[in-house]
Structure formats: C-alpha cells, structure tokens
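Just one chain follows, in the form predicted on its own, and it is written as structure tokens.
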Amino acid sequence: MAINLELPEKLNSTVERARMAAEHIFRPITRKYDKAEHEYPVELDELGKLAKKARSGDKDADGGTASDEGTVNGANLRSVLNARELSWGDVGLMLSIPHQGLGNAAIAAVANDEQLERFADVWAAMAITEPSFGSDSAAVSTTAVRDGDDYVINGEKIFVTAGSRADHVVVWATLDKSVGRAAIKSFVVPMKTDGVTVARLEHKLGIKSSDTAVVRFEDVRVPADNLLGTPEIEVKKGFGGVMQTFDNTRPVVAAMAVGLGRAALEELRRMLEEAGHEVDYDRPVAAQHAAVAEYIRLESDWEASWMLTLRAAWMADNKEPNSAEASMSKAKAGRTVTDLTNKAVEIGSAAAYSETELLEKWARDSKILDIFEGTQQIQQLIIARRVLGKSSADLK
C-alpha cells in the first residue's frame, strides 16, 4: 500500500506546537545547559504540564483513520514529527521535558490496556544497558524473582537517560537466566522504592542538558502487576515482547537525528550563501562549487532518513511488522546526521569550530544518536537477519 507524504492536518497543531517550543524555549538556552551539564533545566517544567494536557486531548485522534483507504496516522507518526522538531531546537533539552521518556515509549509499546491507563501520568526511564554488555540486549543479567505478589529485582543498570529526574524507571530484567531471553521482561520501577539508587551521573562528550544515571536496584520490591505484557516465559517467542519498545523508539531516534540534521544544513546553507556559494538544484552538481556539492550530497542523504523515518513510524501505525524498517531508520539517521554535522564543521572552517556558533555542539551532540536504542552495527544485524530470512542464532 501506498504511503501519502502529505501531513494529515490533524497532526498540523502537533508540529506547530513543537516548533514554536523549539524556536522559543529551546534555542535561547541551549548553550546555557551545554555548559551547565547536569542542572536540570527548570524552563522545561511549563511545557511538559503543556505536552501533558496536549497528549490528552489528542488520545482520541491517536487511534483514527486519516484517508478513505483505512490508513491510520497515530501516536507513532505523531512521536516522530514531534522528535524531528524539537530536536531541531535541541537534542538533549528534547530528552529532558517532563512525562516524555524513553520508558513510556516502553509502556506504550508494550502494557495491556489496565497498565496504559495506571500509567498515564508518569515520567519514565528505561533501563537496559548493563556495565557487562552495550547493545547485546539479550545479554541482561539483572534479575527479577517472584516473591507473593511482588517481584523482587536486583542489578545495576548504565546510561539510563533522564534516570536521576523521571518518577518512574522500566527496567529489563531475566526470570530465569537459564532460560535465556525469552525470560527477559520489563518492568516499572518507582524511583522512590527502597533499593532504588542513582550511583552517579556521566560526564558526557554531547547532549549536556539530558542527564545519564547509573542506577542500582538491590532488593527492590514491585507488585507482580507492574510486569509488563505477560509473565509467561515462551521460549518459541523469545523475548519478541519487550523488542517490540525499540520498533517503537527507534523511528523516535531517527527523527531526532533528522530535526538535528536539518538545524546544522540550515546553519550551513546560511554559512554557504552569505561567503557567495548559492545552492541551485537546476544546475548539474559538477558544475558548482565543492561545498555546494558536498551540501547537495548531505541534503539528499537527509531527504532520504526523512522518507526511511516516516516508512517505519506509518507501519507501526498501522500494525505492520517493521523492525528492519526500524532498523533502516535508525542506522540511515544515525550516519547521515553525523557525517551532516562534522560535514558542517569542516566547510563552516574556524566560525563552525568555535563557540561563537551551535555547529560545533551539534557536532558533539550527534554521536549519540548513531549510538543509544542500537549502533549502527546493530541495525546492520537486525537488518541482514531480517532481508536474509535467518535467526539471531544463525546470523552473528
């Protein structure tokens, strides 16, 4: 089926909401918290009351068609366009407005209607990482034992983003290692339990304003109903369940590579035409300036995360399997923005090195989103197993 490139108008007040957060909130204090790492950017707690309220009002259109033909254009596409914008603003700042973590993209993908509706209003987490593995998710050693009605976890997790300011924290944990990853949950985790414990905060190359926690769990006790989806372990199935968060959360990341990749082509589009170098798409590439024609290169590669982008959020939309197209966006964004902004740097000569402009930041800042929710090894994996038909077990 045909995918329709044109907005669905109901999302129009989605962009331009988070356009105007972007262009008013973000901007005017990005390089503030660049330099203020780990200060908690206080001028964001008025727009996640606002994002909250607008979240609210849209749940009845998340779930609507938007064309004669069935299609639906939801809470995925709706997530990526408001990524793409605010990342465009900034990055870390994105990833640090109240009620909007990466745990609740976890929630959403993944609890039975009873737990979407009990948490609803939280800021959560999400905890994979551990200090014994990076993106080999099924490699999970923290533990959750079932103890009565609770479950009892125990482990210590890395790189949490937001782990020192979100009220909630859903960690993947085994029920039983011998299994292997079929046993592998996840769970919500109120950060005020007893045994919950944020160890320390990172020093980080980009993304500043965001705070990444090592976060400890020892003996923390949850109800047995804050599992979610089910806590049957079925081997057959792997832990297909909880992979299905990064289906969701991966076109999430693309979009905010794509957001940041288009601030740093404006700024060099900008830098371009003001020393005389004007960009004319009616002119063959050859014929034109080489940091024309480099910018012509990186503003295709970006077009093309873009279109990637919206393929993977509108098949999660509308039911369709797309973890390698997850995958293509992911690693396509994840490359592109940071060849884009060290590009950027490069042409943009000692303007784009200094502090005097935001290039450099985004520079730093870009990395990142080649690394977090898989790198780019990774989705090249996922996405050879997928095209190639073989398992995890056959292809390494």
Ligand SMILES: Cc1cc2nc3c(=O)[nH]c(=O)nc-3n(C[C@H](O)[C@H](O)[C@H](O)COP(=O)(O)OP(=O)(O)OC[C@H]3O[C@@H](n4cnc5c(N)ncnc54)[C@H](O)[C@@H]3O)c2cc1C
Contents of the next structure:
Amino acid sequence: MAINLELPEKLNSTVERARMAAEHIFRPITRKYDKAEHEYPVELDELGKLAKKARSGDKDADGGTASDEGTVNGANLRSVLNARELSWGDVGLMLSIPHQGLGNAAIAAVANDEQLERFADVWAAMAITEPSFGSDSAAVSTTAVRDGDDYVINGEKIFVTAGSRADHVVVWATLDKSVGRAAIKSFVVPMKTDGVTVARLEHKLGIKSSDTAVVRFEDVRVPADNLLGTPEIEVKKGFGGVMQTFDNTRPVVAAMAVGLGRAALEELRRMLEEAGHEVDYDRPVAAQHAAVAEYIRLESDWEASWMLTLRAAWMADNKEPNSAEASMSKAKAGRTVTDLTNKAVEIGSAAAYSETELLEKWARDSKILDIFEGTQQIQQLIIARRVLGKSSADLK
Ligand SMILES: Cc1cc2nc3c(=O)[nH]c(=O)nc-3n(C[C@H](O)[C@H](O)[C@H](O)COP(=O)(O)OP(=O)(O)OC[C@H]3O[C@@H](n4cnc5c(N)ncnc54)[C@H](O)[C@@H]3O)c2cc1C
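Given the form predicted on its own above, what does the protein look like in the form predicted together with the ligand?
Next comes the full complex, this chain leading.
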C-alpha cells in the first residue's frame, strides 16, 4: 500500500498560522525572553486569544471525519503540526501560549464529554512530578480523599510547566496509596482554589521563557466531577486511564523536537554554504566535505523522527493503541534534537557558540525535549516492554 504523506488540505491553515506566529512573533522576541527568565511574554496574549478562537472554530475538523480511504486526520495530527511549526520559532514560548498547556492535552485524552465541554476554555498545566519521584510516576504520594461531593487534595508538585501562568492545573493524586497505580487519578484544579500556592520558580539551563513552578496543595477542595475519567479503582486496568495522556502528549513533544531540529539544520546549512560547502544530494556522502556528510546524517535522523511522530499521532487519531509508537517518536526525536543542536554548535564552532546566533540557545533548549514527558531511558524501557511483551514488574 502506498503511503500518502501529503497534508490533508484542512490542516494547511493550522500550519500556515503557526508558521507565521513562529516567524513574526516568536523569533523577534526569542533572545529577549531567554535573558528575562520568569518575565511573562506579554506578546503571547493575542496569540492565546487566537488559539482559543481557532480551537473552537476547528472543533468540527478536530472531531476527525474519516476520509474516503477510511482514515482519520484529527486533533493529534493538528497538534503535532502546530507544535512543530511553533517550536521552530521558540520552544519555551510555545509552552507559554495561553490555552495550549500540557494539561489541556491530558483533558483531551481522558475527559468525558461533559468535562470536555466544561473545560473547553481553560488553560491547564500538568502536575505529576513530586519531590520524591520523577520517572517512576506510579510513586505518586499526593492524596485525594472523597468528602461529600468533593475531593480534598494534599501534596506538593515540582517542575510544573506553566504552573505560575495557567489558570488550571491537572493534578495526579492517589485515592488509596495501598492499592498502587490503579488508584492514581487526575483532577482538574482551578489555580484560584483556596489552598493552591505557587511556592517557587526554577532557574533552568534552557527554555527560560517557559515558567517552571513548584505548586503546593493544602486541603484543596474540588468538585468530585473534576476527576477525569472513572472514579472506580480498576486494579486489572492498572495505570491505563491516566497513562493514556502520554500517548497523546509524547508525539507532541517529539514534534517540538522536530521543529527545533529544523531551525538548527537550516542555520547549519546556511553556515556551511557561506563557507563554500554546498549540500549535494546527487553525490555520494563519502565524496563530500566531512561537515556536509555530517549534515546529511543529521538530516536523515531528523526525517526519521518526523516519520515516527506522524505515525504515532495518526494512530492516536485512528484510535489505535500507540503507547510503543508514541515512545518511539519521543525517544528518536529527543535524542536526535540534542545530537543535532550540539553537532551544529560543534561544526559552527566559535560563531555558533556565541550569543550573536541562536545555535547556542537551541543547544540549551533542546535537552529538555529528551527529559520531560518521560526521559530517553524511560521511553526505551516502555518500547522494550511492548516489543518483548513484558510487564512493568518484569522489566524495570
Ligand atoms: C523544564 C522542566 C519542565 C518540566 N515540566 C513538567 C510538567 O509540566 N509536569 C510534570 O509533572 N513534570 C515536569 N517535569 C518533570 C520531568 O517530567 C521529570 O524531570 C522527568 O520525568 C525525570 O524525572 P527526574 O528528574 O526525577 O529524574 P529521575 O527519575 O530521578 O531519573 C534520573 C535518571 O535516571 C534514569 N532512570 C530513571 N529510572 C530508570 C529506569 N527504570 N531505567 C533506566 N534509567 C532510569 C532517567 O532516565 C534519568 O536519566 C519537568 C522537568 C523539567 C526539567
């Protein structure tokens, strides 16, 4: 069967809009907010409004009407295209656009129809990580205790992207620690609720324009129907419910890596050509300048990352189980973008290391794409489990 890689026409406007924003809004302010860590990029306000409007305007298309061939190109494909284009402009700013938080992706993945409607206009951050764990998300110790029509949440979350800017946060908490992973549920919490406090903002290596917060929850009361998915503790199903979030968000992070990777490749190619080294796809790699050969290797890794990302997003849109493919896309793209941006600095040398260009910034920004939403090692672990048919108890 032939693979048709042409974009569905209905998604062209998404790509066009994101590309314009990346070029005309992000790039002119990219260095400004790299220097002004923790300062809110006010330039994003208008973009947030447009994103919100576009989202409601696009609702029909996002529903994913099947094409003549019976395939669906819906919200997941749209999200990866949007992330790819915007991240070409600036990853940190992309993560700061109002109404496009990681928590929004979690709501889209797990919420029921009523919740989708109720939370359609929120800007939601995502709070899983705690002081006592990062990778081992089954170790959640934040608690949610049922009290009448409410749940009462207590705990501390760290490294919450957009935690000080979003108006809502999706919090992972356990209903009963003794039951293990099946009791972990996610809750939508308005940041203005009594007992929610932003305790601190982190200083970071890269994506400095994105705020990363410590958020505390002390006797935070939310309506019981803010629990996403089912309140039943289904021991057999285990972690299935909340983990579904990652099947949607990991391809988006992979797409961010592809977008940033494209920016670095373009800049590297410009530098090579300025130095008189043309990239010639008609000649054997071995017969070209060593730096050009390296460029072609990086570019092919980058292409492979995008293919894997498209596959994972397409599977999600078509309701095919995609955990392994989502991890493959994130593992490949995360590794490629860190390799690619660092190689670009190496080949560009002093000019690329200097703040006069953006390559040094991209080398710093790229690393997070191989850490959050599951590190490189965790993605490989998940892939190994799926390929070998092992459980998380068998392969740790
Ligand atoms: C800028 C930034 C933004 C973030 N945003 C969010 C957010 O919005 N929401 C949120 O909840 N979290 C967020 N995080 C947290 C992020 O998801 C965690 O940092 C990540 O999951 C890794 O956890 P950790 O840092 O505790 O490392 P650890 O889990 O302690 O891992 C340390 C090292 O050990 C490796 N390792 C761990 N377990 C295994 C294993 N079983 N086998 C092999 N190797 C292993 C890891 O790959 C890593 O290299 C963010 C982090 C950063 C830095």
